[in-house]
Structure formats: C-alpha cells, structure tokens
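Just the one chain here, laid out as structure tokens, in the form predicted on its own.
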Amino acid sequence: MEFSLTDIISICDFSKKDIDIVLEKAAEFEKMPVEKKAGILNGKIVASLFFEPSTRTRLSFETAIQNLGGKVIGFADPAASSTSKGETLSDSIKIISGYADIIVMRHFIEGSARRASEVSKKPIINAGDGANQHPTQTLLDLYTIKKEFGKISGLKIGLLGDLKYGRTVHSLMYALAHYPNTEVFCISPESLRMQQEIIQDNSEKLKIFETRDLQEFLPELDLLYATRIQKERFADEFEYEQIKNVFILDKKILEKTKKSFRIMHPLPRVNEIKPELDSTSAALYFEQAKNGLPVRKAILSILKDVEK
C-alpha cells in the first residue's frame, strides 16, 4: 500500500488506507529490534518548532527521532526564535525548510499548519494548531483503541468535557467516521458542545448522541475519552471557573460500567480524572501516551524521503 500524503496537517486528509498504513507500521515498530530502528533516519534532520507549550507531543517526537538515528533542531519557546522580532510564520518556515528534512510544528493559531505546508519545501507534521486539529494524537488514539479492543468499528465511545476547544476530539470524530457501526456520545456542558459543523460532517457515517449527563449513557460505553477543560482557550476566566469542575471521574463510575470499560485522556489532566483510577483496569491513558512513540516513529519513517 502507498501512503498518499506529503504532509500531516489534518486527519480529514487521511483515507482509511492511509490510517491503516500508519497503524500497521506502528505495530511493526513496537516489535522491531532496537538496532534495526536505529538507522532509519540516519543523515536526516527534523525541525521541532513548538510555538505553544507541550510535554508528551514534543518529547515523544524528539525521542522517536533520536531512536531512529535522526537529529533534532528547533525550539520549545517562541521567545527563543525570530518570531519575537516580528518574523512571519511563512518566512520562518521557508528558512527552516532549507535546514531540515521534516518539520514538526505546534502553533496556537488555527490553520497555521496548513499555511506552513503551502510554503514549505519539506513535509510538515501538525503537532496541534490552536483548537483545530491534532492528527498525530488521533493516530495514536486509534492505535491504542485497536490494541486494546482488537477493533475500532462497532464500539460505543464517549467524548467527555471540552468538546468545543478540544482539538483531540475534533480530529478523533473525523477519524472514527472511517469505522462502520461506531456510536459516539458527546458529553459536555452546553457552552462546550461539539461544533455543529463537525457533527453534521460525520452524522451520515456515525451514530452521534449529545448529552450533558454522563450517567445517561455510561453503562453502554466501551470507552470514555475524557478531556481537560482548557483554561487557556477561555477569554473569560469567570466562565472557566464556573465549569472547570463539571466532570470529575472517580472509582464510583466503575460501579455502572462494563468490566471491559476503558478511559482514555490525551493529557495533561488537571482534576477531571482522580488518581485513584490510575491503578484500575479502566485506566488506559498512560499506555495511550506511551503509544505516541511507535506511531510517531511510523509517521517519520513514512515521510523521511518525501519530495514535495
């Protein structure tokens, strides 16, 4: 099978075949001996440009690059770049694409990754653009689900919390539309509902339910994908304070769920998942974060020789 993309910008750009290629390659990387992986990015330089804070995404990408034998350049603080002097994103990307073979970028402005891909001579990997998309997170989410349940199609999946600003759930919704007979339950306060455009885009392929009550569908769910209420996305801090504790998961919820029920979370968490759940069989979020390594290795290996 041949991968069709030269950039990783939005999960909406992926065909089902493209997703399958990444997931299959990630599974190969998990089983591959260390010495075989070590030379895959020999001679390659990857630019890691993080205009917005990140722990898991940045470090897992940089670990993946080094595990594959590549070298990393870049920054984790835009104040250390010429952006602080007023340089435009387009100019920065044009310059850096002359230094690196692949560019991994996180930016606070929606659409920034798409713009970068239009001016870059090298592949762009979107590591999150504002409240828009986070495609590599979605790929590792799908990989985690498939590993845990042996399938993705036919599951009942709850999306919980900040569905308005949460780029991870936006991307995941579009990805799940590739998998038949999947049901999605959007659980959020009224002010943080999933955008109706996203629901309409996927309503023909997914069964989608909206509710403010977690308890309404909890016994049916195979998986609950919890998200943080993102303080940094709120213009009004008072509004954030009013709803920041709207959903707090603890061991009591397991009294109403299936034995096979699992909880995922893109992390970081604040207080929406109590640590008492960490030691239960329901907790899948740390394994989920760990799966970022094979998935991002797969993506880097696919794009390493791409010519645009």
Given for the second form:
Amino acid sequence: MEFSLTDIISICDFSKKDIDIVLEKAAEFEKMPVEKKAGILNGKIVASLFFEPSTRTRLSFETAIQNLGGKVIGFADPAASSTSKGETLSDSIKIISGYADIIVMRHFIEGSARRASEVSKKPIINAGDGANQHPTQTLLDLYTIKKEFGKISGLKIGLLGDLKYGRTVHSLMYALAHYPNTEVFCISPESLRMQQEIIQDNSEKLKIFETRDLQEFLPELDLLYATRIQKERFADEFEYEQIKNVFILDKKILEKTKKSFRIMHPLPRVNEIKPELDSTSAALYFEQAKNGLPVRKAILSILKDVEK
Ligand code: NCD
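Having gone through the form predicted on its own, I am curious about the other one (the form predicted in complex with N-carbamoyl-L-aspartate (NCD)); can you provide its structure?
Every component of the complex follows; first up is the chain already shown.
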C-alpha cells in the first residue's frame, strides 16, 4: 500500500487508504516491543518546533522519536528562538529543513504549516495550526475509536464544547466523513458552533445535528468527544469568563447513557470532565492520550525517507 502524502498538514489531504495505512502501522507499533523498532530512525534528526504550548503532542512525538533511535532538535518555547528577533517562519523553516530530516511544528497562525511545507525540503508534520487543524490528534482519535468499538462507521458521536475554535474537532469531523453511516451531534453554545463551512463540506457524507442541549441526544450516543473552551483564541476575556463552564460532565450523565458509552477528550481538560468520571468505564481519555505514541511512531516511520 502506498502512502500518498509527503507532509501531514490537514486531515482533508488524506484518502481513506492513507488513514488506514497509519492506523495499521500504529497497531504494529503497539504490539511490537520497543527494542524491535529501535533502529527505524537511526541517523535521523527530527526538529520539534513548538510556537504554542503543548504537553502530550510534543512529548509523545519526542518520545516516539527517541524510542525509534532518532534525535530531536528544536524548542518548546519560541522566545528562545530567533522568532523573538523577528525572523519569519519561512526563513526559520528553510534553514531548519537543511538540518533536520522531518519537522514537527505547532503554530498559532492558521495555515502556517501549509506555508512551511511550501518552503521546506523535508516533510512537515502539523502538530496544530491555530484554530484550523490538528491531523495527528485525529489519527490517534480514530485509532482509539477503532480499538474501543471495533469500528468507526455507523457510530453516533457527540462533539461537545468549543466547536468554533477547537482544531481537534475540525479535523475529526472531516475524518469521520470517510466512515459511512456515522452520525455527528454538534453540541455547543450558540457562539461556539461548528463553522458552517465545515458542516457544509461534510453534510453529504455525515448525518449532522446541531444542538445547545447536551441532554437531547445523550441516550443515543456511543461516544462523546469533549473539548476545552479555547481561552487563548477569544478576543474578549469577559466573553470567555461567561462561557467557560457551560458544559461540565459528571457521573450523573451516566444515568442516561448506554452501557457501552465512552467519553474522549484531547486534553488538557479544565473543568469539562469531573475527576469522578476517571474511574468509570466511560473514561477513554487517558487511553486516548496513550495511543498518541504508537500513532506518532507510525507517522514518523512512514515519512522518514520522503523526498520532496
Ligand atoms: C489540543 C490542542 O492543542 O489542540 N490538545 C492536544 O493536542 N492534545 C486540545 C486543546 O488544547 O484544547
């Protein structure tokens, strides 16, 4: 099977086959003891450029790189790079692509990863560009769903919280469109609704419902994908304060849900999921975060020899 991409910029670039290649490789990595795959990135240098905060994405990428025998260069704080002296992203990427074999980057500007891929001689992996896309998160989300439910097609999936600024749910929505008969319930306050363009783009493939009321579809859902209200994207702090606790999931919701109901969250959570849910069978979010490792190993191993 041939993977068709030289960069991982948007989940919209992926064919179903591309997604399957990543998920199958990730399953291999998960089964394989670490030592067996240790040499895959031998002699390779991966740049890890984080212009925005990150815990899971950066550290799971860096762990994956080291587990596979590669070396990491980069920064977790752009203040320590020449960006703080006014260097443009294009210049930084042109230079760094002469040092590294793969570049993983997170940036606050939408479209920055695409721009970087245009000037980079080496593969770019988008680890989140502003409120736009977060394709590697989506791949680990799909991996988690498939592992838990044995399938993705036909599930009833609620997306909860900040659907306007949340890049994880934007990418996930496009990805789910590859899976027939999937129903998506967009649950958000009015001001944080899923962008209409994204709904339109996917409305032929997915059955999409929008509501402000979490209770409305709760008993039907197989999965609820909760998100953090993206404080850093609000122009007005007061508006954030008004809305920040709009949905708080606690044990009570489980009285209404199916037995097999699960909750996912890309994390970090702020107040969206009460810790009392962590020990219930519904909590899938820690398992989800763990799956970041085999999925990111799969992505790195697929891109390691790409010539652009
Ligand atoms: C998400 C992100 O950065 O978009 N986190 C992650 O990568 N796991 C979600 C968020 O920050 O709310």
